[in-house]
Structure formats: C-alpha cells, structure tokens
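In structure tokens, the next block holds one chain alone, the form predicted on its own.
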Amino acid sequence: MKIAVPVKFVPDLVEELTIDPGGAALDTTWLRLIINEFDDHAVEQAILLKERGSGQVAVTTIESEGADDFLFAAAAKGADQLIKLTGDFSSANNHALARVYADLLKELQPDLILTGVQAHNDLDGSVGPLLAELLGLPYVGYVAGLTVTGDKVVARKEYSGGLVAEVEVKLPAVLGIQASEQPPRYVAYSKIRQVMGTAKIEERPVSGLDPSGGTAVSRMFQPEVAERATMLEGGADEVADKLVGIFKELGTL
C-alpha cells in the first residue's frame, strides 16, 4: 500500500504578526513558518500504518523555509519518498495548493492520502476536501485513528460525550487527520543528520498556480483596542438588578 501525505507550513503564532503595506496580507519579510500541527499528525499516522505492515510513505510539501528540515525529519521517522514542489508560492491559497498536489498525486497513484484536517490560516477551505473533489475520491475528516483491511479503511471519528463513530471507506480515499493514534514522535537531530547523507529530496518544479475559487482578502487589520467592559460592583442582588437593567436597555428582556 502506498500512502501519500501532502503537508503545508503555517505562520508561527508565537511570533508577532505584522501586515504588509498593501493591507491585505501578512508581511512575510520576517515571518516564521512552522509545520501545520494537524499535518504533523498525518505524517505520524502514515508512519504508524507503515509499521503495522508493508507499505510506502511519500511526504510532499511546497518550497518554503524549513521544508527540507521537515522532509529529512520525516525520512528519519520512516518516510520512503520525499518530494518538494518548487516555484513561486507567495500568493498561493488552498485551492491553488490542492490543484498542484492533485497533479502530483495523479502521478503517484497512492492508495491512501492523509492530510491535516485543517490549519489555522485556512480561509478558503481545507486542502483535504478540495483534493478529494479534484481526484474524485471519497473524503472523511476529523479522523482520530484508522485501520486498513484489504481495500478498505475504517476511520474513527470522536464526538462529544465520549462517542466514537467508525466509518468504512473503500480505497483509494482521502482522510483528514485530527489526531494520530500517538503523538508525533521525537527524532534526535543526530539521526536526522545521518538521514541527510542517504535520503534524497525530489524537486518537482511548478510553473503556474490557479488560485481561482479562493477567498479574496480585501483588508487585514489588527484588532482595535477599546474599553468596552463594564465592571459591576455591589452585592449579589445589586449586581443582578444592574444586569437586568442593562439587558432591558439592549432589548433582550
């Protein structure tokens, strides 16, 4: 079985985010990118499936800062094929990414495609469902564990109240991973350095992007600071009376 895992990098929210002079995008001059957390779980789930039986894992991403390091780390975990799409992705949205990944996946012909279920910079839909539509494959999202048997996969979805649903899907299919069955493993840097001497990153040039269908951003801005909180003082009855008065003024009572 061949498993493909397309991953993306997202802005590190620990860093201070600034808006470029145009006012409709983030300033990428000093923007630090990190692997999308859910995509990291998708890679871990793919490695777990490989370890349970025979199979190959292909991890692919677009050219960006830290891409090579992540791909070599994936190889140190057990990935068999590393692919980096090269080109100008500065204006890429999820629709454009899904299209370039779909072209690659049509060539690779994997039995199973795992993606992170979402990312914190998704404005125009998650990559997984878009990929499934472009490839004409079934999609199940928010998966927290799966089992492969023959030409079928049973995906487990967790719901509130401790409920777990099992969805059987015929392969090939696309799954959006919310959490792998174990946390993404840590790989010592010494092992990654060792892999760098043997593993090879295949570079595939992408000549053009088609961002159609995505959300057009007209303006971005920092949240405005304002003093709108009203602190109510007094005893419980007095505060309750004030709350009732406020609700009446707002027309909710």
Given for the second form:
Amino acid sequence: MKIAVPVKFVPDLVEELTIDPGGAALDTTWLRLIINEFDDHAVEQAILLKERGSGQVAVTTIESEGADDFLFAAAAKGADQLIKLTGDFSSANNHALARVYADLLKELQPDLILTGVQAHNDLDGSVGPLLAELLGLPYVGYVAGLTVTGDKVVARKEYSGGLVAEVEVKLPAVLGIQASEQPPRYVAYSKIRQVMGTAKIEERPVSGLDPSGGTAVSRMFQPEVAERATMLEGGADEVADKLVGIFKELGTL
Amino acid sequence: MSQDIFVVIEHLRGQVSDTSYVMLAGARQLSQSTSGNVTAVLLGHNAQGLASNLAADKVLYMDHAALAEFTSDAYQIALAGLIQEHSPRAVIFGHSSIGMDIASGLSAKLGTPVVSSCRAFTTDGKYVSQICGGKIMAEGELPGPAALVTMVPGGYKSELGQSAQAPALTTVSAPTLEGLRVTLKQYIEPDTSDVDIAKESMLVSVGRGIQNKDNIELANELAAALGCAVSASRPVVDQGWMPTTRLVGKSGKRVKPKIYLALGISGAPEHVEGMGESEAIIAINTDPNAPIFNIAKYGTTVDMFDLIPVLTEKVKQAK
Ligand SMILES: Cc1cc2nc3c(=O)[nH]c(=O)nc-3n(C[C@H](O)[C@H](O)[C@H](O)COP(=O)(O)OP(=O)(O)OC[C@H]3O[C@@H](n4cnc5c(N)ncnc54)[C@H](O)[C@@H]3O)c2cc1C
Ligand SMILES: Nc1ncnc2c1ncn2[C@@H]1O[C@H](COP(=O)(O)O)[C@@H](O)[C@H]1O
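Mind giving me the form predicted in complex with the partner chain, seeing as the form predicted on its own was just shown?
All chains and molecules follow, beginning with the one already shown.
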C-alpha cells in the first residue's frame, strides 16, 4: 500500500502576527513558519499504517523554511520518499495548490492520501477535499484513527461532543486527519542527522499556478474587541491573592 | 442565476445542529444585501420534521435512504445537482465535520469559489472570516456570480435562526445515489464513565502551555483544593496527557461553568466554541496578545508555573 502525505507550513500563532502595509495580507518579514500540527499527526498515522501492514510512505511539501528538516525527520520516522516542490508559490491559494498536488499524485498513484484536517490560515477551502475532487476520489475529514482492510478503510470520523462515526471508504481515497491514533512520535536529532546522509529529497520544479476558484481578500485586521479582560497586575503572590478574592466573590470558594 | 442564499442544514441522529441556526441567521443578514430569499436545504430520510423551526423563507427537502445520515459522497452528489439546478447566489455550509467534507469538493466540481471560516457578513454583503486561531480577520467581496461559504460559529446567535412558524416546504426528487464510496457503519457514543465536565460549576482547564504530562499534576492539585474538575484543550488530549472525556471545544464538550480558569490556553475559535459561554473566564497566559484575553473577564500574564503552586496554597488557606 502506498500512502502520500502532503504537508503544509503555517504561521506560528505563538508569535505576534502583523498585517503588511498593503493591508490585505500577513506581513511575512518576521513570520515564523511551523508545520501544521495536523500534518504531524497525518505523518504519524501513515507511519503507523506502514508499521502495521506494509507499504510505502511519501511525504511531500513545497519549499519553505523548515521544509528540509521536516522531510528528513519524517524519513527518520520511516517515510520512504521525500518530495519538495520548488518554484514561486507567492500567488498560490489552496485551489492552485490542489491542482499542483493533483498532478503530482496522479503520477505517484497512492492508495491513500492523508492530509491534515485543515490549516488555520485557509481562506479558499481545504486542499484535501479539493484534491479528492480533482482526482475523482472520495474524501472524509475529521478522522482520528483508521483501519485498512483490502480495498477499504474504516475511518473514525469525529463529530462535536465526542460522537464518533465509523465510516467505510473505498480506496483510493483522501482522508483529512484530525489526530493520529497515538501522539506523533519524537525522533532524536542524532537519528535525523544520520538520515540526512542517506535520504534524498526529490526536488520538483513547479510553474504556471492556476489560482482560479479562490477568494480575494480586501482587508485584514486584528479582531475588534468589545471588552478585554481586566488584567491582574503584580507578581505571582499578588495575583494569587486577587484570584482568591475573585473566586470568593463569584461564589466558587 | 438567483439572488437566493441556500443554507445546507446539518443534522445528526435526528437533531439539527446549532451550527445550522447560526448559518440561517448569517444567511438572513446576507440576503438583505442580495435582496434574495433564504432557502434551507434539508437532505435526509423521513426527516421533514426537522424543518419545522428553521428560520427560512422556504425549505427544499430531499428524501433518500442514502441521505438518512451524513456521508460526504451522497451529500456531495445530491447537492451538486441541486445547486446547478437552482443557481443560488451563495450556499452556506458549516465549517464543521459535515460542511468541510463537501464544500471544497463542490467548489472544484462546480467551478464555484469557496470562502472558508466566515464568521459574519457585513451590511453590504462582504464576508468576514476568522483565521489564524482567532488572531486575524480577513474581509472581502463575496466572489461572484456564485459562491460557497463555510461558516464558523460566534458571529450570530443561534436563536435568530429559529422560528416559531414552520417554513413552506417543497420536496425535490433525489438523484440516483448508487455506487457510493463512503458509507456509515455505526456511531460510537462518547464515554460517559468519567466525570461530566459540562456539569461542573468550576473548571481548571489546561492547554498546551502546561508542556508535559507530569505538569498536569499541578492543575490536579489546584482543582482538588478548589473542589472542581480538570478539563483540557485539544493538544493536551491528543498528546495523551488527559482523556478525551475532558476535552472542551468544537470536538469535545460545551461547558458553561461559573468560572473557567484557563491555564496556558490561547483561545482558538475551536476551543472557544466549547467554553465561550462560561459565566466568567479567567485566563492565565504569558502571551498578552492571546485571543483568550478578548473573551476573558480577568486575565494575567504571570507564568502559570510561578502562579499555580502559590495559588493552590492560598486556596487551601482560604477555606
Ligand atoms: C476541526 C478542528 C476541531 C478542533 N476542536 C478542538 C476542540 O474541541 N478543543 C480545542 O481545545 N481545540 C480544538 N481544535 C484545536 C484548536 O484549533 C487549537 O489548536 C487548540 O485549541 C489550541 O490549544 P491550546 O490553546 O492549548 O494551545 P496553543 O494554541 O498552543 O496555546 C498555548 C498557550 O499557552 C501559553 N503559554 C505557554 N506557556 C505558558 C506558561 N508558562 N504560562 C502561561 N501560559 C503559557 C501560550 O502563550 C499560548 O497562548 C480543533 C481544531 C480543528 C481544526
Ligand atoms: N502548501 C501545501 N503543501 C502541502 N500540503 C498542503 C499544502 N496546503 C495544504 N496542504 C494539505 O492540506 C491540509 C489542510 O490544509 P488546508 O487545505 O490549508 O486547510 C494540510 O494539512 C496539508 O495536508
């Protein structure tokens, strides 16, 4: 079984985000990118499936800061093929990316494509279901755990409130991963270093992006806040005293 | 091409989800700028009854055994035909386990643009989307001549999407739904053996800021002193540090305690969906720009690892 996992880098939300002078996009000057956390889970799920049965895992992304490190780390975990798309992606939206990945995946012919369930900076839909439609495959998202049997997969799809639906999907298929069955494994840097010597990242140049079907933004801004929290000033001791006072006042102590 | 706004009603096991009412309220607002009607699209099997309190001008109801419960394949086929036939100005889906499975696929299938994470529409019909974990809003013209939209909660009260008067219902015929590649096997109920965090009057809730499993003990001790339960955000549960039963948010439980003490939780929209209606949110977070402070009553940027042990001691003394 062949599994492909396209992974995306997204702005780290722990950092301060600023709007660029044009007013309709994030300022990328100081933007720190990290892996979309759901992709970490998708890679983990792919490796788990490989370990459980047999098969091959291909991890693919577009060039960005941190891409090589992530791909090598995936190889250290057990990924077999590493693909990096290169080119100018500055005008790419999810529709354009889905078209690019559809071309790549037509060639790779995986049985299963695992994407992250979503990324926090989407404005024109998600790559997973777009990709599925372009490839003529079924899509099921919000997946936390799955079992492959023959040409089918039973996916555990999450709904709100903790309700889970067991859904049977015919392969090949695209699944949007919410969480892997076990937390993404940690891999020691020494092991990644080792892999760097042997694993190869295939670079594939991409040009002529087609962003049609996307969504234009005219303005970005920080949310306007009706009423911000009353901030409790002081050190730990002082703040703790104030909190005890609040607990009493609100009747929970 | 009509100026009508379609809303794809979400329901599970015979119950219309809250999201559906929020979408109807949003559609009402949008319809004022397009001067069209609001049409609720209900797919189901023997499910006409679910339409009775939808605040829509009319309901298009499609009945088929394969539509009894949501599956992406059947819904997508059914909706593609319906949208092509009626050409609405916009179709609103939930930014949810249902809507997100089909909205983007329909965008690719129909060649119709899709707008994600829309929280509200402006009076002149622009979309306003909430992205980057609630830290950024993006606004723009609704793509034309037709657009698909996935909608997040928070922008409209769900009561506005409910009506005491049943809307007019038109039954439309279903396409042949054969050769489906996605089928529902069964639902698995949430575990009820643990404490029900939705019933607690106070919660000490831990987020990724807690850093590791061992540190959960700090929250446990504080909760024990306060006589309340510990809940958590998604990353904490996904790391296996806390059981799923304690998850608050979109995929977890909705809670409304008197006090929700958030320790190292950023306040992402998916988390807020589950706790935003708490009577008082108190946030402890070292990032002064964390969105949680936008909804909290009280907040502090003191490091939780400095604060919690001291707070636990003072709570014990105060009893
Ligand atoms: C479809 C979907 C469904 C989801 N469902 C849910 C859900 O049900 N529930 C849920 O919670 N999330 C859900 N999420 C995830 C959600 O988007 C966020 O990723 C998540 O809520 C973030 O959790 P967090 O706030 O604990 O972590 P982070 O966003 O990483 O925030 C950690 C915070 O801790 C603070 N911090 C760090 N160190 C300290 C310290 N020493 N003292 C004080 N503060 C500190 C940081 O400043 C930061 O703000 C869902 C996502 C998707 C896509
Ligand atoms: N630029 C990208 N490169 C690779 N995969 C992507 C990219 N954008 C989106 N994806 C995949 O689609 C998932 C959902 O992201 P998004 O479509 O942005 O919501 C991600 O978790 C990835 O698996």
